[in-house]
Partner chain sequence: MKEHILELTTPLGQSVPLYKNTWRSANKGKTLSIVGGLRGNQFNGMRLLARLSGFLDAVEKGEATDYKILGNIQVFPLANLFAVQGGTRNWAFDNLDFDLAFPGYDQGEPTDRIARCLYRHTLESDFGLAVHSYDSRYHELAHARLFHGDRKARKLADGLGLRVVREIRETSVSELQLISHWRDKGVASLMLCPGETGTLDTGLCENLFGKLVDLMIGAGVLAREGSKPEPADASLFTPKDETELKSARAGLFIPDCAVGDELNAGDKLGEIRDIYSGELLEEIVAPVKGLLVGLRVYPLVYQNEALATVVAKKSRWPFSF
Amino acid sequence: MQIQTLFQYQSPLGVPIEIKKQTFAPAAGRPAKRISFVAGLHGDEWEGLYICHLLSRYLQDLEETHAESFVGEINIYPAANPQAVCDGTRLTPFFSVDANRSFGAGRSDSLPESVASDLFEDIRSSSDFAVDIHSSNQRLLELPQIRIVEEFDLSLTPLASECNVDIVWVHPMAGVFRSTLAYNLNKARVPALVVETGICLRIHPEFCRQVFHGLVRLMRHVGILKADDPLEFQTKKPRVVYPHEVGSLQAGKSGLFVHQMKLGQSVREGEKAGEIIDPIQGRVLEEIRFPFNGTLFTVCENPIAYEGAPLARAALDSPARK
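Now the structure: this chain alone, the form being predicted on its own.
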């Protein structure tokens, strides 16, 4: 393994900030393909850091015991926004900038946009494939899943189906995606998957191991690692869902949401999901019931609910018509 410092810049307090990259390459010859794994663009999403740790440990052991397994090159960017990671914040400290909304604009006088431009160019020039790993926000707990913008469905879904996640969610394009790392890599013809798992400010080891196993499978599938790699993992095929196959449960009232849902649970229409209560008045404001049959892949973990807030998402058993 080679560790390289890609960029070093001074924070507003004068402390140097470094973005590092780990590289695993074949012992001899040119790499057949190259893949990059990126985590930590949002500093409060720690599941990706742990997944990168699992990948790095596995690949270091493989280098020592079965170096011939490396056919391609593997690049790991374990903390792409180290300043935010150290503070545990979604936005880059001092600048209040979302690092994953800073791509595609080119270089500028803004330090975050300048760093994003250089980071993007390094990933683009080092990759035939890429995986950007995220956790959910403070409200929602997610089953391991991959999200794909419809524009890239045909090229990305076969890759995502190798990754041992529970759900591959193909969703419509939205303007907010235009400035993300994965969207710009895909536009630059580097197939890039977005992993979403767990919840921010937490680490779920079982979810991380599941995704790690899937990423090893992906590397074998695309010819980065030999298929006869000695360590075998049991992996699953995900369910691929499209917009009409996803059901959403929302709050009708504002209050404290006390739920009785479990991630991965199969639910039936009319089944009780929980209650929204008013703890000041001691009243039940709303009894929440599922309007669909399906399997939950998103569950609200933050009990403060506002009218219209998402409480759960499910892969529907009987999808609505398109």
The other form holds:
Amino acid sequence: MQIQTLFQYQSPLGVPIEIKKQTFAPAAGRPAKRISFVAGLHGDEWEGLYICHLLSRYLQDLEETHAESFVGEINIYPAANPQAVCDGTRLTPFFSVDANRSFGAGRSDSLPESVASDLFEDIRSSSDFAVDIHSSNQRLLELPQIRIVEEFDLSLTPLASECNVDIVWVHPMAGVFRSTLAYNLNKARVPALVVETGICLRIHPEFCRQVFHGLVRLMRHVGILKADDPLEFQTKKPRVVYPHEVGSLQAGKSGLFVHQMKLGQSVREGEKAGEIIDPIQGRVLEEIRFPFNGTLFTVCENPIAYEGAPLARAALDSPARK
Amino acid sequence: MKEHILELTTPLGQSVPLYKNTWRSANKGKTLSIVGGLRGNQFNGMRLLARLSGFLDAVEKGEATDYKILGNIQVFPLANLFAVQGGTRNWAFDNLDFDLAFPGYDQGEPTDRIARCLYRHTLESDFGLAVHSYDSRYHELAHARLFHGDRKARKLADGLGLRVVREIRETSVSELQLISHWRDKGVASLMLCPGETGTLDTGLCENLFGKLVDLMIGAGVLAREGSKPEPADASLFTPKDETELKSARAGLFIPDCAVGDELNAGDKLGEIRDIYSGELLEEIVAPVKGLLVGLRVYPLVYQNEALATVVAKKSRWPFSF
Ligand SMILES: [Zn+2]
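The form predicted together with its partner chain, contrasted with the form predicted on its own above:
Shown next: the complete complex, the earlier chain at its head.
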């Protein structure tokens, strides 16, 4: 394994801010295929850093014990936005820019967009596949899942199905995706999966191990690793859901949301999900009940709720008609 | 007239209303929509729209006898209510850039709902003006922006009579902006950038107020007896006309110029010094003759950050199209 500093820029303290990548080369000759794993574009999402750590440890051990397993090349960018990771913030500190809304603009006036442009070029030119790992936001806890924009369904869903996640969610396009890393890689014909797992500012080791196993499976599936090492891996066939198969629960009132929902819980229509309370008047403003039968794959963990806030998402048992 | 157009409620039960100010003529005329307060610290924009609203109220009451409202004018002075209340650029709760929240969503959270409400109220306008300035660390000369090649917008900008109009290239991010959505709906739309963010410049606001009145006359939503707006010495700058200067070194940037300066090639714009020793690390010099339209005002700089923007008047404007 080699660690390379891709590029660096100097802070006002004179200290270099460096983006690094690990590369695992094939045992011999040119790589059959190349894959890149990216984490830490949002600095408050640490599940991806731990998944990259698990991958790196596994691959380093494999290099020592089964070097011939490496048929392709593996690149890991464990902290793609190092300043934000060090500060634990979603936005890049100092610049207040969302790094995963900075792609596709080309080189520009702003330093973060120039860095995004260089990072994109490095990943694009050294990958046949890519996986960008995220952890939703500071409010929503996610079951390990892969999200796919509808236009890439055919090319990405077969790959996502190998990744040992619970859910593959094929969703409609929205304008904000145009400036994300994965969308731009897919447009540049590098199939790129977006993993969402856990929640910001936390590490859920069991979810991370699940995704780690899935990513190793993916590497075997696309012919980057030979499947000759003795480790046993979890194999889970994800449920692939399309927009009409996803139910969402939202707050009808503003207040504090108190609940006992669990990720993966199977819920019935009419069952109570929780309540929204008014802390000033000491009243219950709204009893929240599920409007569907399904399995929860997103649960709101932050009690501050404004009207319209997402409280839960579920893969529906009997989906609404398309 | 101040109209209540949306009601939001905080988690502690407090109602927060969203307003627009409207003025209508008896005859059905053209509609101009002006949206401001997209961030919580755009004080020039807030002052400008309050000044304009006071003026239009006076016209409506017959107190400004030279003027008459011919069409429909609606001003949305404060869009990002919670950021204004919190004294922050973005609302701290969602940290979203409000100008990228359009077209919004009726069933969403406050930012989505406000964006949707503004979008719905404005999308059938003939003209749209978003009063919006960017980075409080980068002082920009008051100017108008429009998308490269947008002819309707050029014509509208012509009526504004500003010294600088900049055409910007569309990117995956700018596609989300309000003026981009307006343009897609056939609205002639501009962004008016009223100088520095985070400070209040009343003289500039008064000057821009006059320009907005001219724009309204040019757009046919307001009439003034007697005089027509004087044609201004405006220039349209395309992306090719702009030169950007960046820091080769990180440190403390000490400017030696001000936005609006007419520069000659070789003029010193400032220098970067080491924070510890004060040692001179880099001298920033104008590479071309032109007008300084943007200048870094926040002194700490990283390597490779924008320090200044110079435009060179290559394309004269107004011109026929
Ligand atoms: Zn993320």
